[in-house]
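As a starting point, one isolated chain is supplied in structure tokens, in the form predicted on its own.
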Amino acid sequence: MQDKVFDIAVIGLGPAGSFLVKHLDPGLRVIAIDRKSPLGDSGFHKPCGGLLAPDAQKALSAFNMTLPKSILVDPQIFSVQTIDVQTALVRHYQRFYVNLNRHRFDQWLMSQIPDQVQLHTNAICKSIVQSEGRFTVNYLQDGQTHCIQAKYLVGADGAHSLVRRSLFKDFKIKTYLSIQQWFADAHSTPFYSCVFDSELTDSYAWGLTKDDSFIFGGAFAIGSGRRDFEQLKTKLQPYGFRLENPIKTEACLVLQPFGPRNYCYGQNNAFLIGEAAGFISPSSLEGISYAIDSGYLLSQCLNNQADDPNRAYRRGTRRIRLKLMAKYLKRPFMYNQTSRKLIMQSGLMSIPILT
């Protein structure tokens, strides 16, 4: 049984989980469980547009990390075409995103996990129980169920976190259904687009050229999400979107915090990091930078063996929360239709497109 007892069990190896595990003290016994394959393009892929925002670039730069060419895709686009469907306004704004293959990005981060970590990929966590000061975790891998125990448990398993749902059932946060489809790219010019339609969603939608494909997706109300998604596709035809014959459809949940009570840090030796904790921008839905920051922060709390690591972690997230509050203040200028109309009509900071 000794080889099934760990100091720390980490569920999920997106950027949050990978950064945590990478920076944990090598003397700790750590197990990490994730659904993805560490190699190749088969298996589970996180639905994601695959743009690395400036905040995420800055977070990587703090660790002196540079991206390998293998995870980049064509083209690299320097502006976003912003469309307000209700007012029919279209503006272009300069943006500095990196266009990448999100699955390969996650695999690259996983490849840097130290060898002493017991890594279980292509595995699905099925249940979590806390009793007598330990967590019992059951997971499925290669058709077999396995059981381990750990003193500390970390949920890095995203918006639909099993750790959060199992241990913190009373936590509530606004949740959307994120849907995106892949198409063979039929547009004459590559582009990235941000779409607002207040009739169909109080969040936003996106379109993006990626190699020979075009991705269109958006965040919608859970009950009517698929219907609203299809309606928006139809409404974008006059803007030149070519969205016929999708190759594949992906869907997942995405969170959108609206205040300081929308974060779940964990308690009693259980922790939540990244989007599982609610650390995601309320304006852009960008989450990689907060995943990196919260994952590293928790690693330092656990490495320092604080008397109350939960308290140390919550206190340490103050900088993350202040950054998120600044994003919350930005949100009305994007999502309030009147404010958005005034800004777009003014042409403030927009790029004139020369034809």
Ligand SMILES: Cc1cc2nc3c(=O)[nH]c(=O)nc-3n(C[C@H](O)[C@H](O)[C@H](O)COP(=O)(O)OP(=O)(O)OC[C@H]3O[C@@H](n4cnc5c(N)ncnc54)[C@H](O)[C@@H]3O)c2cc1C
The other form holds:
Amino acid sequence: MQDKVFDIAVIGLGPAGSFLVKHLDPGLRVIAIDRKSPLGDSGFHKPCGGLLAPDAQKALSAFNMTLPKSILVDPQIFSVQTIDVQTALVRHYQRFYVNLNRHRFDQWLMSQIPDQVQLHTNAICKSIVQSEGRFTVNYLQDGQTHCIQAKYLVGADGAHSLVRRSLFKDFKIKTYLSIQQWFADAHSTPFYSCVFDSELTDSYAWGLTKDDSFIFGGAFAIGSGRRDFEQLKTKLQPYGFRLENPIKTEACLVLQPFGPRNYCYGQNNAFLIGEAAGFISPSSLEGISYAIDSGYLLSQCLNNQADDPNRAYRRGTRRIRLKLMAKYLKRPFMYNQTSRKLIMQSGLMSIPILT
Ligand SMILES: Cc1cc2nc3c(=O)[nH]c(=O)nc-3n(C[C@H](O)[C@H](O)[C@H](O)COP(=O)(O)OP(=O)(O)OC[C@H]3O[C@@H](n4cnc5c(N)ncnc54)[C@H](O)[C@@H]3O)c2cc1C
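Could you drop in the structure for the form predicted together with this ligand? We only have the form predicted on its own so far.
Below is the entire complex, every chain and molecule, led by the chain shown above.
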């Protein structure tokens, strides 16, 4: 039984879980479970635009981490073509993203998890129960169900977090269906585009060249998402988008926090980090930087053996919440049709395209 009892069980090894586990004190008994494969292309892939935003670059720099070339994809793009479908306005703005292969990025972070952590990949957590001061976690691996117990439980399992749904059933947050398709790239030049269509979504859509592929994705209302996605593809034909014969379709949920009450930090020795906690930009849907920041923050709270680690973590997230609030204040300029039109019409900060 002893080898099934841990100090900390971590569900999910995206950037949040990997950063947490990497920085936990080696003296702690830690088990980490993720359904991804640590090597190769098979298994679960997190649907993602795979753009490393300046905030995420800064977060990695704080750990002196540099990206290996094998994670990058072709090409690196310096501007975003922004399209407002209602006004047919198109503008280009400078951007400083790194274009990468998200699956390989996650695998690279997972590869840095220290040996003392009991790591279970290709494993799916099925249930979590809290009783008598312990968590009982059941997970499926190689067709077999396993059961472990832990004093602390961490949900790093993304937008549709099983940990959050199991332990914090009353928590509600605005959620979109995100659909992303992959195509053999048929455009004459590579590009990155951001699309606003207020008739089909109050969030946004994106298109991006990645090696020989072009990905097109967006966030939509849950009930009508698939129909809205297809309609948007049709509407983008006049703008030169070539979105026929998708090779792969991915879908997942994406959260959009709308204020200070939209975060779920956990309580009673359960913790949520990264997108599971609601830490994702409400304007751009950038989430990797918040995953890294919250994962590291929690590692410090657990390492320091604070009397009340839940309280310490909640307090520590203040900086993350303030940053998210600043992003929230940006929303009207992006998502309010009138202000977006005025900004785009004015040409403010845009790059004139010389043909
Ligand atoms: C379509 C789309 C595009 C996006 N594009 C960008 C972008 O370009 N740049 C950016 O910064 N952000 C982007 N985001 C947001 C970003 O992907 C997330 O905010 C970020 O990945 C959150 O990291 P995380 O570690 O909290 O969770 P995740 O990266 O979602 O990781 C969760 C992990 O938990 C595992 N898991 C989940 N449930 C279980 C279970 N039951 N058992 C075992 N394992 C489980 C999964 O395998 C996964 O590895 C995008 C989101 C979407 C949906």
